[in-house]
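Below you'll find only one chain, the form predicted on its own, shown as structure tokens.
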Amino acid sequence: MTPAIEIKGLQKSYGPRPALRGVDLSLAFGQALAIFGPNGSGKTTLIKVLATLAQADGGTARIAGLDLQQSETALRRRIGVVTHQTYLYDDLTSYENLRFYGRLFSVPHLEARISEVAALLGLEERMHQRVRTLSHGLQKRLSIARAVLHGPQVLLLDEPEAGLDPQAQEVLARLLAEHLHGGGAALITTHNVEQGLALGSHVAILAQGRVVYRQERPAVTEAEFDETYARLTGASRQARDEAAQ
């Protein structure tokens, strides 16, 4: 079976600042794993990579079997972003922004789809609000919707949790079981250990520009993967936890 997400050897600089130094990773459909690393690790450049909106500079990734350097545009169709910066137009209400990418993804049955992702992230009265007027908690619910609102394969999450209230994660826990459920996968970085194993089912850190480990969640403890944490990235829990605030 195709992989959902295939990486070899991947870098990426800044300058002379590696950020990227050789990530292999492969991940299969049904599955989600969790990314943590200190701030700097590279997991944010990742993110950003895979969703083609930073160029690598040597080294290959495919997604859903299709390479990210030759098939931009119809790779696009297949992945839902959510990073730091929401790709929201704050002019424009809720309601508009989904019916501009829906109508971008030629989402069949539009209307529909917006009303079902707008009831799924509790955004129904907010709809036609600007969003320059939501709070940075619900833009980030906005956003979330605007990731899944055209059914994407593989989710590429750079820490989902930031800012969402204890409802709205576990509105996003029952968001990526369904996703998974449904055969979808999921790509998610964080800094919340808490929040991170609840959702992966698998679980990695990223150090360096370099996975350093992997395992399948069911196998790892939290006191025990706060050990292997500190062991491999001479981080912390309370810098971790920090970081996360």
The other form holds:
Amino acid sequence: MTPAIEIKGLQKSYGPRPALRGVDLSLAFGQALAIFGPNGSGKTTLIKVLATLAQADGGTARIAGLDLQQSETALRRRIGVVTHQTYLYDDLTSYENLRFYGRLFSVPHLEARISEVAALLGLEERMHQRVRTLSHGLQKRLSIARAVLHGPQVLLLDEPEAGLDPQAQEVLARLLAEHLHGGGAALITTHNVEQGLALGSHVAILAQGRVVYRQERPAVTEAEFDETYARLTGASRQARDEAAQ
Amino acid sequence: MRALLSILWKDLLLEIRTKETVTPVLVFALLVVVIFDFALEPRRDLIVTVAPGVLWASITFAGVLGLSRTFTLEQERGGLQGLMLAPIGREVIYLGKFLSSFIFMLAVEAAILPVFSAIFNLPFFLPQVWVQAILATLGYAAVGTVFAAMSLNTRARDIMLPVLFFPIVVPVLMAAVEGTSAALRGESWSGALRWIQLTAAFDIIFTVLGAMTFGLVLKE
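Compare with the form predicted on its own: the form predicted together with its partner chain:
Below is the entire complex, every chain and molecule, led by the chain shown above.
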């Protein structure tokens, strides 16, 4: 079966500074991989490269069977991306933002789909409010709605829990579970061990641009993971918690 | 086409709501015109000679503010990256941003030209001037869109944009000034036509090159 994500020897440098030094990863449909790593380990760069926002210098990557270099435009239809930035326009309403992105993705039955994702994210009452009047948490929810609007097969989530209130985190966890149950896949980068272990069916650690650890979630406890993380990255739990904040 | 129109619709709607691009650009352009009016007051005999230069200098300096603002708005919440995540060609993003910049600039010119005409007592409602203005604005926006995107990730982008952009757009501006001069001197269409043709040629070249290079400019 075609893997959801298949990465071999992925490299990316910014000037003389290497951000990814040969990342190898694979992920099947129905799985969620939570990637941990200290600041500067390459997590965000990995998401950017997979999201086609940055160009890899070497290696290969395929998402849902499509090559990152050769099928860039078609590939974007199969991914949904959530990052630190919401990609929303402050002076458009929630509905207008979703309609705008829906049109860019040629989403069929757009009005019905907008209503569906708004209900999924608990945003029905906020659809005609301008984004700048929404709280940070609601903006983040709307950003997730934007990312799933076109029904992507693979979700790329860069620290999705940042800025989410506990209620919204529950919504995200439920949405992710439904996505995986429906045969989708997700790659999640995070500093938050509790969240990452809860969301991921697999966990990995990225350090200095390389995958230094990969394990199935049930095989690792939080305490063991903390110890492994500290050993492999040289970063204490305290440092990681500070980064998460 | 649908995606292009969506980008255009989004930009126009945002501008109608915020008025953050056209209004300051218009005020700046009017200020430049007024300053030149004061500067030229003792030498009214020079006006016909220098007026086209004054007009295009005001449009050029004001326009660069508008280009910069259009892309700054995109960058604030990562909107440009949001566009880049859509399954559309980079040239569609380019054409959408290019057309919205073109419309904003044209709106500014539509407001400036009558004021300019009144201040300098010149017949600016000549069709040759308008055709020249529309074509020169197309070329200006075609090049400016690429350079505004390019300068987004540079330090001191407000300085870098004009420094990089003006040397490239000089042929369009020269043709615009010469075409406007020919019209103001009362030359027939044939006098202005060669400048109009030259501007149209630059428009085609710059638009094609812009669409081809925009993807490279955006990618990290």
